[in-house]
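Below you'll find only one chain, the form predicted alone, shown as structure tokens.
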Amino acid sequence: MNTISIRGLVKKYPTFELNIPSLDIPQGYITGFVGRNGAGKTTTIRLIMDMIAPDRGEIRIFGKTMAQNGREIKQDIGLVGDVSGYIGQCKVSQIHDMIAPFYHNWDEDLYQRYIKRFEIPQNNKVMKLSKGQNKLFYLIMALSHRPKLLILDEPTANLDPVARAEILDILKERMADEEMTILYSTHITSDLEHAGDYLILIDQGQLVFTQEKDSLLENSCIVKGDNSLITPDTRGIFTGLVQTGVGFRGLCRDAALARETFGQEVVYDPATIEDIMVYTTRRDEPWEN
């Protein structure tokens, strides 16, 4: 079953167009949503959340549309963006008191447990919280009404490694405790190495691929070798290729084919999510001096 189903989605701006013919987000998994800055990730999330209207197409969440069931659907969605939107002059306790009554499934015990665990000072103004505390508080608020869908838009941007690790720990805990779906949009791809089941890559408003993460990583590799090995035939096995004066390096999403083609004449390295994103979307000339 899919938590989100998108069909024929188009949103046009003067200098940018988002076009997603078909996309499904499976229920109960963490789906990473990656791409360059400006690729269309945030626009897609705003469309899903009904913050902007599409030019055409349909988005269904839990099998329903926002137009007909928006209030009901939003009861079951948690959203964490790069900026919280909370009033900086308000205390943490005041934000809680304003937001909690809107949710039918608000879990006060869960909220207090996380507030104490991460030592979020409830009498401090939001603007006085550190970046890590601010983002943790934002996430705690989103999780405390036990959403069926959690949408994260750059949740760890500008955070130190400790704060990033704490956020990832919370997400893993919640995924283990209940059937929640997470759409995790980020350009910090290393987060998804440790917390991700599926991967979506978007570039220039176009969907490049959707694939199970472990399968993608297992079947991909970085190949390095001498430029003499690059011919019209061998060039075709690469998703992305860079040549310099000292040799080539490239991404191959079929590691078995790469080994069959080059044998022991090249070096093979495991590919990371960042490698896959960079080599798939790079737009430089193939030869670099």
Second form
Amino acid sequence: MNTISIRGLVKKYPTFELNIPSLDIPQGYITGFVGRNGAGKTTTIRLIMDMIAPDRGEIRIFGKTMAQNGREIKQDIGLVGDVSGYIGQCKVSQIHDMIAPFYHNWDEDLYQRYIKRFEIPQNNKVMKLSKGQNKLFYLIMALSHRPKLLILDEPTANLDPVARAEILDILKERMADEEMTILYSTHITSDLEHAGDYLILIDQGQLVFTQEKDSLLENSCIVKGDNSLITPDTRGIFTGLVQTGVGFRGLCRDAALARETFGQEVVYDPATIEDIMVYTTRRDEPWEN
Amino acid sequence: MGELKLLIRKDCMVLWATMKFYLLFLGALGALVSFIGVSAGMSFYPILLVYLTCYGLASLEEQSCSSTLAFSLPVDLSQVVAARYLTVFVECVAFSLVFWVINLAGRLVGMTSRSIGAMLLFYLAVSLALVSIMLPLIYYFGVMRSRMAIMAVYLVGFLGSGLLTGLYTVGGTPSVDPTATAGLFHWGVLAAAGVLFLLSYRFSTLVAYKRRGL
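Okay, that was the form predicted alone. Show me the form predicted together with the partner chain next.
Every component of the complex follows; first up is the chain already shown.
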């Protein structure tokens, strides 16, 4: 069962084109949505939320389209973007009073529990909250109507490690308590190392891959060795390759094939999500000796 | 509570939370001027309030990137636009009524009930006409780019009213009994402003959906 199904999605801008032929976000899992800045992550999220209209294609959420069931679908979606959209001059309590009545499933106990736990001052204006408190408040508001789908767009950008850890703790708690689907867009890939179940990589508006995270990490490795080992044949096994005067480093998405090709002549390191993103999306000039 | 009511409530709460001191100050200033008896100079009052609430609210939302919030709430885009129009309509009526109450006190310095009533209709019509022009400009151009256009609207408004006053002075008083036609005139102006307001709402809804595609 998929929470989000995207088919033939195209959105064109004068200098950018987003093209996602097919993408499914499975229900009940955390799906990491990674890519460089400007890769198309936020555009995809804006399309999912019906903030912008696609040129072509269809997006179904809970099996329905926004055009026909927008209000009903949004009752079950929590969105935490880079900015909250809350009027900065309003107090925390006023924002709560404005927003809470919109949701049928608003859980006031949950809201109050989190507000007390993270010591969000209710009489402070939103603009007076620290960046971490602001993002936590935004997340608490998004979670308090018990959404079935939580969309996070760079939720930990510009936050200190403590605030990031608090946000990830809340997410883990909610995932343990109820079946929620999370689409977690970020370029801080370390957030997803422990929390993510699936991974989607997007680059220059094109979907690069979507795969289960653990199998992706198990099958991928970083290979380091001497430049003499790089031939037109061996070059083909790398998803990304960097060559310098002292040797090469490359990402191979098929670790078994790499071991079969290079044997003991190279060093193998486990690949991280960051390695996979960096090597897959970087655009280096070919190295010449 | 219906979504439309909740959106209007949200807009009013934002206005009160962010602008209550400006609104109270302008109200007090209006009352003071009226009590002194300079009611002729009161035309600035609804115009300033309408600008403050209509453009000010849009500006606050732009600063806070509130379009994100509007699209994440379980409401339709058409409801967001309708709520904004209903909010400013309520504001226009409220400000005109406050102005009317202030001017009732002005009777102490010689104004008649009829002229005060006519002023209520006239200022309500002026307020509605202003927001009918301002809101589509904001929806079409965005807050920053619409600023110059709105200033131009105000400039034309002030120049126009000055020109009319000048012509009225040069031409002398009309030969027909003004009390016989004044009521009809003011209700007619209000009806025209109402039609403009409805057309403006329709246009803004179309623009909001069109701009969503960008």
